[in-house]
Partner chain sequence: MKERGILSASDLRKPWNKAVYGFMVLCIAIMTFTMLYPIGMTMFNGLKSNQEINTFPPRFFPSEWHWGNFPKGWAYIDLPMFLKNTLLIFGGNLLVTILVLGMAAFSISRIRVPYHRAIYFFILMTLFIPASSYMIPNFVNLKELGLLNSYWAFWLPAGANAYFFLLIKNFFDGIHPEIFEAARIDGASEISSFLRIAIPLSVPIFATLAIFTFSTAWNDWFWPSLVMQTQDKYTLATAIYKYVINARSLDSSIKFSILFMVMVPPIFVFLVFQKFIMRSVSLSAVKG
Amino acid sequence: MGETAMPHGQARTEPGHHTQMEHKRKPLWKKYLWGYLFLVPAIAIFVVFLWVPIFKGIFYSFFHIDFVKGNIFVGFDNYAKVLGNPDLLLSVRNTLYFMLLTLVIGFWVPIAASIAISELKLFQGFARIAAYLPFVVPGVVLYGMWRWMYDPVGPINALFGFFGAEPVSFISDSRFSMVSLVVMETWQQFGSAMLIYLAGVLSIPKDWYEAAEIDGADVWARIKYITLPSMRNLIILMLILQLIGTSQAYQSQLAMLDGGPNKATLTYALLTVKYAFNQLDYGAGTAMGILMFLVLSLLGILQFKMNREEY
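Taking the sequence provided, give its structure as one chain in the form predicted alone.
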């Protein structure tokens, strides 16, 4: 028998055509359902431990917190209190000074270290470990060690004395206290950033360097025209992250000098901690935290705008 005639203008449908069309018409949420389910635990942790405290902080910043008599709504009084504190402008200035010092003294160190290590032909693994080791030093040991090194009769001043220089009061002189903290922080923190930069350097195709060498480019030319341009977005990202991290710095200022001498190391975050845990004024401390949150959110938006082509 012959094939069944098809009506004029109607195309023959392959057996699997309907199944394929149904698969294409399947809603996206069904298509990616299992992927979304695997994301649920991470999203739940993110919401519970990040966004819930943020919204509760915004809520409590309008209250006077009293664990005995109960919370009292005070409106914007907490914000007025912290904005009227003369130490606020001082803490902002000290924080900006600390951020500037970390950029001038410490920001370029992990970049230079990562490039130098990537150029090593021997002992590259040992150099990575040696650069990272200071990062794992516990805080108590770190601060005790550097207080001893900064002591007027410590090893640094002993070295100065060997060359005939006068001893320097690194942590008791307000001119040097913040710089001394930045040097200590740079020594401890640069190893972790160095590994990130090193991963960026090693991801650059080796063919580019080989072509540059064939064209006669020396080490400095390869760094200037290949390495640094290839790491531009990573450097911008790390810059924003460093600005955010240093704006929240208070641990070394608290442990080493408690904001002294003469409030020379009183940062914004340290003033927030003093409000909350020294004066037990949690409402004012929360208000300061919310103000910082707004500023850091602007920095995050800036970073997204500068790197929007990566997203």
Given for the second form:
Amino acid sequence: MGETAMPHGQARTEPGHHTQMEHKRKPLWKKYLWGYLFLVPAIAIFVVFLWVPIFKGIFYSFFHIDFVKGNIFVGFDNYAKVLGNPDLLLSVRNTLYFMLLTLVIGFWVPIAASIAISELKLFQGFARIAAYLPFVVPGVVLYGMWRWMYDPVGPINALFGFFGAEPVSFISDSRFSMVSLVVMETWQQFGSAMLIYLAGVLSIPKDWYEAAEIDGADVWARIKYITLPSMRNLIILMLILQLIGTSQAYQSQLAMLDGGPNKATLTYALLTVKYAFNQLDYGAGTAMGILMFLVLSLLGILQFKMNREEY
Amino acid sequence: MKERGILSASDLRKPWNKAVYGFMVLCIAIMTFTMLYPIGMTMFNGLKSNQEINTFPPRFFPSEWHWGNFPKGWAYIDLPMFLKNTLLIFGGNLLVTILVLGMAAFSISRIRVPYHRAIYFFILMTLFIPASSYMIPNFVNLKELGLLNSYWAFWLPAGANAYFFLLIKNFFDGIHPEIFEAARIDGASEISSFLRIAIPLSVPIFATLAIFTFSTAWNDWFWPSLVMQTQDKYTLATAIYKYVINARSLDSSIKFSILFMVMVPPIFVFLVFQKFIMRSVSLSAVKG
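If the structure you just shared is the form predicted alone, then what does the corresponding form predicted in complex with the partner chain look like?
Everything in the complex follows now, all chains and molecules, and the chain you saw is the first one.
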């Protein structure tokens, strides 16, 4: 069926695309015409919805964006405004604090949990499902749920009260607000990291442990010299992904506390969002995005260089 | 005897190891409880009276079962309309992803057009640019294109996902080329070998994408709240954020009943497809 239909179809569409492929020899077009046609939508969409915004961002950061009167060139004013904002330093500090907390509280949990769960003889599947379940809870439900969990008369304070501690207002006290957010996010997200680690743990050949045991290595030595080194690359990858992710965090800070109390959870990305969508100053917001990009790429280059020196 | 893990049977006969193993099991039990408790609490709070939620210390099970909270919650905001918007975005995004990225991946992986490496690079480069650095120009760009408050503002950019592209392309790479050669010899055009061979063979990877797309459409509340500007276009998550989480005068019991209803579909999808989803998660280790 296709045998007869195809050549006609190709012959008809060919002339229309002369201009696009003028630099190619004729047999090549015939061969690759459909291949290039298949690429056109994807390339168009990537250009219009990704590359254009990325490059326009550089351009916008030098303009005052006004949708009604048109954009006005303002030179480095946006950068000056952003860098002169006393909240900027605070937001950078808060972001670094948040990143540090996610490492201290959240990073080791999925690694430990994956090793522990891999050793379970019974209910391993159940433990896996339970650990992953919070990850499918939608963000907005998570916020409602944990506002109540952290409530001065909520379950966590009930538990504290049981041990005789004073009630703590976790999220409205600026000393605990960031920690509380990190605990909440760890609760939600560690399951997915745990599954990734678990796949790594389970792929380690069992006879390595057998051999180590025969050589007299105890359980800790087996974990230290076999399990963890086998997961090294995965751990580094997850570390990098986590740092990239947490350096851009703003959603739970915005939804739970709007950057408060007393700007204790105002992260860098949240400040960017507030510039753009609270003050409608898109130019300044874009400038902050560009600064973020520069810092992250600098770190990326630095890391790449350091990696190179290792070899 | 099952296959051994880090521990062997003889390890567990030593009392010290037994104690540590017992402690580990206890930790996992506590973890499991911690994971399930807030979810169960949300569910049971939706069934309590408003006074009971506000009594201290909180009880897990309701003393009286107030099933009437659910119809009240259902009527509080127009859930069916927000659900329809969410599903529209999900369906359109998935269709665009499969068609646009599928065709591109087919061209690069199977047809191997000249310069395919350059095009591949052009697409993958976008993975290395942090999303938050172009979020605001992205919004301004959509506004200048006149796409705000329209579903196209979600459907079209859904095709600009380099990570999904990578997943599809890797999957196509794994299909035996002989199948396509046989089709070509039988006279199939590129279009029909894409539609009638590549797509049907790639159902597993499209199912993975469907789950990712579903979870984004269901969970994302911030971006839709910016792009959609009238209430009748809000997605479920955006509506919950605007009208439920931040509502002052709403009874807690009704609030929890709504939260529970919103949480059930993703949990249900997860429990039904859990084997498949867990495999997809391990696959997503490359996600950037």
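Basically, rigid core = biggest C-alpha set you can superpose within 1.5 Å across the two forms. Given the structure is predicted, the values throughout are model-derived calculations rather than measurements. Residue numbers count along the first chain shown, from 1.
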property: Flag for Leu122, CA shift 2 Å or larger between the two forms after aligning core; result: yes
